[in-house]
Structures are given as C-alpha cells and as structure tokens.
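Next up is one chain by itself, shown in structure tokens, the form predicted on its own.
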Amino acid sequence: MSPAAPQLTLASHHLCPYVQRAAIVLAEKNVPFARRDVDLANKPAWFTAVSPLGKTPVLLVADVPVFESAVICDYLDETLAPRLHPEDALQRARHRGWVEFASAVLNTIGAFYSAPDGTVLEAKRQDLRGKFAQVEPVLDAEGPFFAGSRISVVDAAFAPVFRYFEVFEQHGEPDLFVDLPRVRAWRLALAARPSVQQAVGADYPERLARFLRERRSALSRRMA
C-alpha cells in the first residue's frame, strides 16, 4: 500500500500575488489543499512559526513549512504529477529565469502603484511597457501560453501580474498591451483558465480597488 498523501495547507493572503502562483499550480495538478488567510498586519502567533520572513506564502506539508512562492512551485512540481516545469535542465533554468522576470515585473507594479506623483507614476508606466516588451519575442508564437499548449509555471507567475492590469484599466489606465499581440493573447487566455480564476476570491477586484485608493499614491489620488 502506498503512503498517503501529506496534508497541505497554504497560509494565504487574499491580495498577494505570490499565494496566487502557488494555489495555481496546486489547482494545475488538481491537489486538494487547505488555505488559511493571515492578516499580515496582525500575524498570529502560528504564523511567524512557520514564516521565517514573515511573509505568504507558506506551504504547510504536514507540519513541515515550505516558504517562498518559487521554493513551494519547484517542491510541488518535483513531487505531484503533472510536470509543469519542461524536463530539459537548460529549458528549465530558463523557465526559472522567467519566474524571476515575473517578480520584477511585480517590483515595478508596486513602485507604479505607489509613485508620489504624475511623472513617477508616467516614469513607472513606461518601466511596465518597456518590461512586457521583452517578453513579447520570447513567448510561444502559437500560445496560447508562454511555451506553447501545455500551461508552465512561468504561466502561474504570470497569472496575478495581468490581475493587477484588469483593476486599473478599470478605473482609467490605458492599455498597455495595444502594440503586443502576443502578450496580449497570452493575458486572455490565463484569464480564462480555471486555475487562474480560482487563485482569489469573487471579491478580489474590490479589495484591490480599495487597496489603490488607501495609497494615498498618484494613482490613488486619480482612481479617486
């Protein structure tokens, strides 16, 4: 009789980005998992336990943590089938490579979100397109996702950057990807992916747009 499955359970934050690529890949293999939200403004006493930097996500395998939303994709995608990650070592480094990519990208979200004034804000905006512009050559030429048919982890990273993009040209952004077909289509083809759709909650748009306005930011002033 093979072993059991450990229990898994993914302390959360329901505007995080970095929850959202772990509980895709988790959906991606169709594992059932518990999800625990932390108020990280308030981190209870089990939290800081198992976080060492204080922050989510954090798989719980069994008891054991597993911090940092790569560190969790990679252990997920060597020990649960299916493979996300290509076999090849060189194609894989440079999947990871992406994953890391996509984590910039979210440091210059944070500084567009957070710019004190227009022309920071015009500056930061730029930064974005500049970004999405290198992906655009390097992006399967027939999708619908980053390699190709079969969804990646670099797809997963990717997943909660477009996430931001749907909330702001809500509320006035321009289109940054009017001139990128490629990034475009992949943007719409996560959208639609179930595991993507399900990584936050139905209220997730309106937490965001909250969010925004308390900034006291550029964009908040603008959204307001």
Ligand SMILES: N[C@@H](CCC(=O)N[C@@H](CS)C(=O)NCC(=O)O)C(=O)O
Second form
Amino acid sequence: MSPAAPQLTLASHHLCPYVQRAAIVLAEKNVPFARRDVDLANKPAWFTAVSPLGKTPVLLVADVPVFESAVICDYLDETLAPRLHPEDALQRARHRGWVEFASAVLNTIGAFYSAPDGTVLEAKRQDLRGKFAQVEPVLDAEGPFFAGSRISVVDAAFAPVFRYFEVFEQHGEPDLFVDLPRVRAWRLALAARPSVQQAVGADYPERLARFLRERRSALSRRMA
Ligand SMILES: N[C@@H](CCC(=O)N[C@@H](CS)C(=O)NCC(=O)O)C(=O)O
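Can you now output the form predicted together with the named molecule? The one shown was the form predicted on its own.
Time for the whole complex; same chain goes first.
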C-alpha cells in the first residue's frame, strides 16, 4: 500500500501572481490543498518562520516548507501526475527559461503600475509590448498553449501575467496584443481554462483595482 499523500498547504496572498502559478499547477494535477492567506503588510510569525525571504508563495508539504514559485512548480511536477514540463531535458530547460521570462514580465508590470508619470508609464508600456513581441515567435503555431495542445508550467506562469491586463484594459489601457495573434489567442485560451479561473477569488478584479488606485502612480491617477 502506498503511504498517504502529504497534506499540502499553500501560504498565499489574494493578488500574488506567483501564488497563482502554484495554484494552477495543483489544479491541473487535481490535487486538493489548503490555502492560507497572509497579510504581507503585517506578516504573521507562523509565516516568517517558514518563508526565508518573507515572500509568498510557500508550499508546506506536511510541515516542510518549499519556497520560490518555480521551485514549488518543479517539485509538484516531479511528484504528481500528469507531467506538465516536457520529458526531454533540453525542452524542459527551455521551458524553465520562459518561466523566468514570465517573472521578468511581472517585474515590468510592477514598474508599469508604479510609474510616477506619464512618460515612464509609456516607456514601461512599450517595454511590456516588446516582451510580448519576443514571446510571439516562440509560441506553438497551432496553440492553444505555449507548446501546443498540452498545458505546461510556462502556461501556469503566464496566466497570472495576462490576468493583470483584464483589469488594465477595463480602466482604459490599450490592447497591447493587437499585432500579436499568437499571444492574443494564448491569452484567451488561458483565460478560459478552469485551473486559471479558480486560481484567484471572485473579488480579484476589485481587489486589484483598489491596489492599483492606492499606488499613487500615473496609472492610479488615470484610474481615479
Ligand atoms: N521569486 C519569488 C517572488 C515572490 C514574490 O515576489 N512574492 C511577493 C508577493 S506577489 C511577496 O511576497 N512580497 C512580499 C515582500 O517582498 O515582502 C517567487 O517566484 O516565488
């Protein structure tokens, strides 16, 4: 008889895109887990005890903490079926590189919504557009996902990226994907995926809009 599967707890934050990566991978593997939300402005002692960098997500495997979203996704992929990363080592390395690229896009999104004035906001908007233009030729031509018909960890890393643009566009941001047909189709396929939809609460758009308005940035002022 195989030993019982360990209890999984995801230390989370309502808006954290890195938490969403792990939640999507867990949902794709149909694995139940508990979610424990953390107030990152006032970190509780139980959280700082398990998070060396003080960041979400942390996956508690029984009582063993695993931190860093890419590491969590790799651990889940190595231990739970179905495999989301490619079997081939070279392709797997390529995929890990694009997960890292998704983190770079998230950093640019942070710089975009924190931009102090319209000039920086426009520069960051163009930076984002440039990053998506880099992804366009890398995407599988048939889609709908990064590498074709099967969802991968790269998809789990980009779905939270695209989710920001739902809210940005609701508040008047232009569509950055007009001339990027593969990225555009990919974004739509990810938005329709149940694992992606379930990775955040129903109040996510409202929470994100409130967070953005509170940045005191060029974007906050436009939203107000
Ligand atoms: N490289 C980390 C980034 C995680 C991260 O930046 N988490 C943010 C929330 S989305 C956080 O916990 N920030 C709190 C802090 O830095 O104090 C990962 O991939 O897990």
